[in-house]
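Only one chain is shown below, in structure tokens, and it's the form predicted on its own.
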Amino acid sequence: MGASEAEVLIRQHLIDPEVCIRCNTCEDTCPIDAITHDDRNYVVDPAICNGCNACVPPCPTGSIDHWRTVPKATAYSVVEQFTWDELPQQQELAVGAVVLADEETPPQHNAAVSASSVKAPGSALRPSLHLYDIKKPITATVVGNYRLTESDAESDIRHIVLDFGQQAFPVLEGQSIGVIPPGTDASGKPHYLRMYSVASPRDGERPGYNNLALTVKRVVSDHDGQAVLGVASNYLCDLPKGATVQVTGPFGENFLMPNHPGSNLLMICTGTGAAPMRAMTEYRRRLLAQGKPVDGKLMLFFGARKQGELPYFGPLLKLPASFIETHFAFSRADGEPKTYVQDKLRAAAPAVAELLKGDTYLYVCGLKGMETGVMEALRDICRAADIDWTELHARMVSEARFHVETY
């Protein structure tokens, strides 16, 4: 006979509320829709969650990877989870209630997740994790806030330094940290973390010193235009020297850089998306000012509205050829045509083919909206190579060479 519903239990899928940065990672990677948000928190829908974990990889911070079990008849509606400032305990169980047989055990990871985010090379270093979170976080002070943009650029992006003095905080390039403004929202609940790339090398933005750099844009309009302020960059653009901040992580286990001589590294970013690529780049250059090996290839492309508005122009400038090859794209330039990032690299064909045979890691940060000009310039430009494009990509991947990081 089988059990009433009421008996049957099920290993609901849920989301931290605490952890959570609602970057939207897990509503766009759910192969079937499970996963919904509103102005506050993303939920899972128990009545259309399969389990098949596709969410889990990608999420930055660990928040999407939660269950409980609970009875079929009583799961958490998506309506309750939007109220919750927290996780609820695992409940108290009837005894004699019956697991179903397909969720008796936590399911295995969908092959079909997007690999890109899956795992970081095997000769990254092992990254420090979830040292300090929402209920206990870091304190760091603010050692330095400079705007990055030409003073009028439309854009004001800001290069911020945190030093955490004697508290062990230790990052990697191609990590984040979150950050928690103070205050409450309109609602009157605590404002959510928000996260945000490491701009500085693993030993620190001032070389030997516990600190890091950020790279923020003050956001004073939203996707479509509409006048908006952003809680946390104006929090952090506005931020004098001296300043406290509440700091959670740090997060990010895959986008990580190779460890080992002679790797390339293939970089495409927008905007702020410069900030992971920032880090690597410098810790190279500080590799070889030390005059270690660096016998890897570097090359960048990096896209602005205008020359003004890209961050950290000049410095990139000044670093040699024959240490990194830089392409600039800008879209709203006067007098010129658009140019885009994938613009750029099928203007670089032949040297990016060539690059694309060798050890090389690509990485993809910026806005999202340039992942399909980057795979289509990718695609032709292996095509015009006689490169297979489709294998190449998927070895890539396999052998975690490929990583996109998109907002």
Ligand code: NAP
Contents of the next structure:
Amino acid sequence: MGASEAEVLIRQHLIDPEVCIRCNTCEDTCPIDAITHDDRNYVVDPAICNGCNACVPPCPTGSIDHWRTVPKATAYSVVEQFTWDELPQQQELAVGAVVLADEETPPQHNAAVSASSVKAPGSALRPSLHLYDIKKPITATVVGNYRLTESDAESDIRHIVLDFGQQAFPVLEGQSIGVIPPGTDASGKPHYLRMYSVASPRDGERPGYNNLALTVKRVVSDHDGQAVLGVASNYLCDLPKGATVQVTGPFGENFLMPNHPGSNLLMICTGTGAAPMRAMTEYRRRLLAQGKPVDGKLMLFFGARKQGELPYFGPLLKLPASFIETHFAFSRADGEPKTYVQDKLRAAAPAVAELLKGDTYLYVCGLKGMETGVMEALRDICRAADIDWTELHARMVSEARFHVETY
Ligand code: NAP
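Same protein, the form predicted in complex with the named molecule this time rather than the form predicted on its own?
Full assembly next; the chain just shown is listed first.
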């Protein structure tokens, strides 16, 4: 027997405005354009969302994964969600209301197989997640703030070390943390948190210390080149030693590294997308330095405008070729043709193809725009080496060996 519209309950998909970092990943991922945003909130349109969950695994914070059972007739509208500063509590439901979710809601997991297959490598350690949130952040102390780019470089990229003292804040390579800038925005509301990848290995920026580093670029213009001062990046880049910072997290359970030392890492990054690669590389380097057996090969493709703009350039050069094969791609080097990471991948095609045949975990991090070029380069490299890229890519995704984090 059918139920009236007022009696029908649906499981409404909502995004937590207190945790969301407005990275646009969910809107990009949604296969049916059910997610939209204004200048403050990302929201899900209940009239379009079919609960396919495609957007859930790629979300770096978990803010996407919230649900309320509500009468279909009074589901929270997009306009209402735009006004929220926090999620509403689950409302009490009328006795006798009929849950027709099975009839009314299409089956879960019915779209975007590749996105929903994203998971951590099987051998990755289990990460700690969401230990601190915006209502209950952890206070960290700045113990270092160093410029990574050369003094005459256009961009000011900094290595900022945060110490957590006696408080537990365990992170793994590939995870992120949230930083809450103090103060309020133009509308008088508290700033929302911004996410930064951890650039240190699991045992601390300084081994054995309860600290971690972030790789932060001072934002002084928007994507169109208009002058805009990034709230969180300028706050972080200006912090003196001894200052305290409100932190949330840790976040992220997918972009983790395999924990078996025989695995190969193929890392492709641009700019500050180097942060997780630096963490993974440094973890493996420390294992080797401790005399532990590490058979896996490391290959890094790293793009920046010029050598002086490339964070961690000096330390990377010191790593022996027997440990890591590094390819730099400079797009604005004086007197040299514009080169992107995908060009360097193609130039190293035979070695890349060989690596892809093995027990290799691939990580891409940095500018969103690089994704297409990198995917095309990998496809062409495989074609030339008689590897079926479509099959290999699907297998790498299903085996959690293909990880992309771009913004
Ligand atoms: P950037 O300096 O603007 O660019 C780095 C390099 O990428 C430049 O050489 C640039 O060349 C090149 N590039 C531009 N378009 C490209 C394309 N389509 N394919 C390949 N390369 C391309 O980079 P950034 O400002 O550091 O930005 C890095 C990105 O990483 C940001 O989106 C950031 O949000 C993200 N990220 C940061 C963190 C973190 O923890 N800080 C973590 C994860 C991701 P041009 O000369 O053409 O500009």
